[in-house]
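In the form predicted alone, a lone chain appears below as structure tokens.
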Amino acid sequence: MFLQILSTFVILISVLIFIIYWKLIRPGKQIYNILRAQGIPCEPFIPFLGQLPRLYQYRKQNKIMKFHEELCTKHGSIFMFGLGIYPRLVIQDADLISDILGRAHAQNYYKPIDLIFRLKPLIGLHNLLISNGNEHERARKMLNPGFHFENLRSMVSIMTDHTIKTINELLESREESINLQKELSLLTLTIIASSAFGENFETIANAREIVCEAFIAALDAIVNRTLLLIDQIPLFSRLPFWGKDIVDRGCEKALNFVESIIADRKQGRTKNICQRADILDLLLQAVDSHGKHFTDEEIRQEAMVFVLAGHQSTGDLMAWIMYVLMTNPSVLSACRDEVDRVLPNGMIPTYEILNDLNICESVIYETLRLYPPIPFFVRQCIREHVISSPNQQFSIPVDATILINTYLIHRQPKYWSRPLEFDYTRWMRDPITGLRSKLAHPYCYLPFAAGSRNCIGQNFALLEAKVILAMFVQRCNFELQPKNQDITMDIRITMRSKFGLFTIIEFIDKNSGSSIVAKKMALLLEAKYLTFSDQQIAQYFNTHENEVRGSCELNIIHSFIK
């Protein structure tokens, strides 16, 4: 009897071990073997773990990018390492990347299964970020009109209004220093929600703070669960431990926010403020080539992605831009001189005038090069094919997952002169032709990825960044406080400063104490709680400051008060 039980137990254990090997170890090992046989350098194959323990130690020291830099130094521009049970083929060569993202082979790649599995609790499966194939192509076609030229033009006034409001709130703050990173994230959330979902979204109590904080906490928990292998084992991923409650709470709060936005539009409490249909209009009304609308689930999940992904990356970009300006006085001075020339006397930017901000635009592009908010993106091969460069070619097997590290590609001497130096002049447009210098390679600069899966909102993000940059430079002095604060890169899905960006913000004072702008602002703070007509505003300011004259000045002041 004992021998029978023992025999049965041994058989069961053997079957379990075989299933684990067949399902969890063998697929990754096969990919390793195929790529190693082609001469691709590989980190040691360690079942279940790969290089995750080492990556986890680097994360604890806030040095995740250092881990990747060391592997690139060791192996070169193409190599393999293990992320738990999932191997990663890292490719940093622009010729090979063009074969992956370009039209010839883009259809051979999907978003990876493990990425989808990790993000599913937060944003679901049916959205532009992680859907694949025909579903992604259908949604992209239906939503593209939301970023039409005319819509972008009409969104500029939304951007300027909310930026003015944020600047005023920051200037009124009694705090010695402000976490500018957090405030910029809140601003970009306000802009994307207003532009995509219409007016009055802010009537949802504490919506901005709730969504931002919940989203960041959920992303942090997702990264930690990945490094602990929790999300790679289906049974463990369902257990209420290891930060699952944080992910669930973040998802619930963001979903409540999104559902409130959708309900408000359906019930007429909000309306579109763009020239054409905004994103919410398209989600509710657009039809595909077969006459089908988005389902209710698709509407919620697409809206969730626009709210969460649409603001976080741009908010982080703006924080890095402000960091660059505060640590490079010459860059700040160049931006301010251009803004004062193009937007004199506090003029509010318009879509047409923004095109003249060549230096500001170049600073944005250079910041995206050195501090890309999305420092990695991944693709999973679904059809075996060959990629090549002039000196090498490789056969990519089915299920191989490609990791492209934009942070490191943007810093390769092969593609960039003085790669670690912040040099915005490399992006300056020729004053005669209006063209920028040609890149060393079309695929060496990938802040928004490339190809059919590039960022649908990249033009919106660049326009938004230019508006915020110009208006902050025009109206504020800002400096780091404390000056020696720890600016440590923290990489979840986006790359941001781990401890924030603490800043002192003051009225701009170009005349060292007797600035007309400062006087106007001081009067504004005194008058803003009073209800004045245009005529009364003019009389009030003329009484207290005889330098405030003219309809142009009046319009600027009035826009601040509004």
Contents of the next structure:
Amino acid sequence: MFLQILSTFVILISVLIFIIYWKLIRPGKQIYNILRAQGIPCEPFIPFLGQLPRLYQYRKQNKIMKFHEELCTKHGSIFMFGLGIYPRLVIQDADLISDILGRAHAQNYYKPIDLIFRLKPLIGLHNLLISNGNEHERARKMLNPGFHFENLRSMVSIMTDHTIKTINELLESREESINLQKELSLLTLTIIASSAFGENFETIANAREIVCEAFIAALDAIVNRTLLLIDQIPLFSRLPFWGKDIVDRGCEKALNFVESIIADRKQGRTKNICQRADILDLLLQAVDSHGKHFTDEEIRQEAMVFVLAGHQSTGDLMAWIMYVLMTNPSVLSACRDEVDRVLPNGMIPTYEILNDLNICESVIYETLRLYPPIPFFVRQCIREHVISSPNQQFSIPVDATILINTYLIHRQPKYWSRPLEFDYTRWMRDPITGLRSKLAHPYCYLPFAAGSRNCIGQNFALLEAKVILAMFVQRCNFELQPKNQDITMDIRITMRSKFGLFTIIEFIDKNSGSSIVAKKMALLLEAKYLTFSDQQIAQYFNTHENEVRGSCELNIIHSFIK
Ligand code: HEM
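Now that the form predicted alone has been shown, please provide the structure of the form predicted together with ligand HEM.
Full complex below, order starting with the chain above.
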């Protein structure tokens, strides 16, 4: 009897070990073997863990990029390492990358299963970010026109309105030093949520709480679970520990919220807040080549994806831009001179005028080079594919997952002169031709990825960054406080400063005629409630109209006088 139990036990354990080996170890090992046989350098193959323990050590010391840098120095521009059960083939050569991302070969690569598995609870499976193949192609074709400049132009007012509100709140804040990284992240979240959800985001009482807290908490819990490898093991991921309740609660709240917004808009109970279609209108109106609309499920998921993909990345970009300005006085003064010239007297930017901000735009591009908010992205090979550069050629096996480290590519001396120097002038457009200098390679600059799965929101993000940058330098002085604060990079989904960006912000008092008039007008408006009649204000405004034209208070003044 005992022997029978023992032998059954041994058989069961052997079957279990075999299944584990077959499912979790063998596939990775095979990929290692195929790539190693082609001469690709590999870190040692360690089942289940790979180089994860070492990565953890580096993470603890806040040196994740150092880990990647050291591997690149050791192995060169193509090599393998193990991230838990998932091997990663790192490729840092622009020629090889062009073979992977280029449209001609896009059908050979998908978004990897582990990424899909992680984000599924929050955004589902049917959306641009993680869908694949025909489903992705259809959605992309339907949504591309939404990011046409005509639509973006009409969203500029959402960007300027929210930026003014944030600046005013920051200037009124009584706090000594403000965490600008957090404030900019909230600002970009508000902008994308208002663009995606219209007036509901402003009027539904708990909209901010749901989007700014539940959604962010769920996302944070997902990232923590990823770092703990919880999502790599299917059984573990279902256990009610390690923040699972936060993920479930946040996802449910966010999904219910988006559902009610879609229903309201469909039934005409709410409208958008820009002159043309907002993102929700675009989702509702989009049709495929057979005249079919998105289903409610798809609309819900796409709206969530825009909020997910659109806020943190742009918020972090803005924080890095502010950091650059605060640590490079000459860059700040170049931006400010340009803004004062192009947008005099606190003038509010319009889509057309933003085009004239050549220096600001170049500062944004250079910040994206040195501090790309999305420093890595991944692709999984689904069809064996040969990639080549002038002196090497490799066959990528099915299921190999490729990791592209944008941060390191953007700092390679092979592609960039003075790679570590912040030099925005390398991006300046020629004043006559309007063209920028050619890059050393079309695939050496990838802040928004490239090819058929590049960032659909890049023009939205660049426009938003220009609006926020211009309005901040136009209206505020800002400096780091404390001056010697620790700006250590932390990489979760995006790359940000681990401890925030603490800043003192003050109103610019240029003492120029128009800013004095603007101040007088502001005082006058305050006085409206005390002594002045509407008629007196209108009279004052009419006699000073030329002086205040273009001032930041012009919109408010108009709304009072109406
Ligand atoms: C500075 C800001 C931004 C950066 C650096 C950025 C970067 C990226 C990158 C690198 C990808 C490719 C990711 C991958 O392949 O795994 C991507 C995809 C995407 N981004 Fe952005 N993004 C930004 C802003 C935005 C905004 C504002 C939106 C929405 C309005 C947006 C929506 C998306 C979507 C939907 C995708 C998936 C596209 C597809 O696969 O077809 N992004 N972004």
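If you superpose the two forms and keep the largest set of C-alpha atoms that fall within 1.5 Å, you have the rigid core. Numbering follows the first chain given and starts at 1. All values reported here derive from a predicted model rather than from experimental measurement.
- Once both forms are fitted on their core, a CA shift of 2 Å or more is seen for residue 294 between these two forms.
- Residue 491 shows a C-alpha shift below 2 Å between these two forms [criterion: core-superposed Cα displacement of 2 Å].
- Residue displacement note: residue 123 has its CA displaced by at least 2 Å between these two forms (rigid core superposed).
- Shown is the Cα shift of residue 247 between these two forms after rigid core superposition, which amounts to 3.2 Å.
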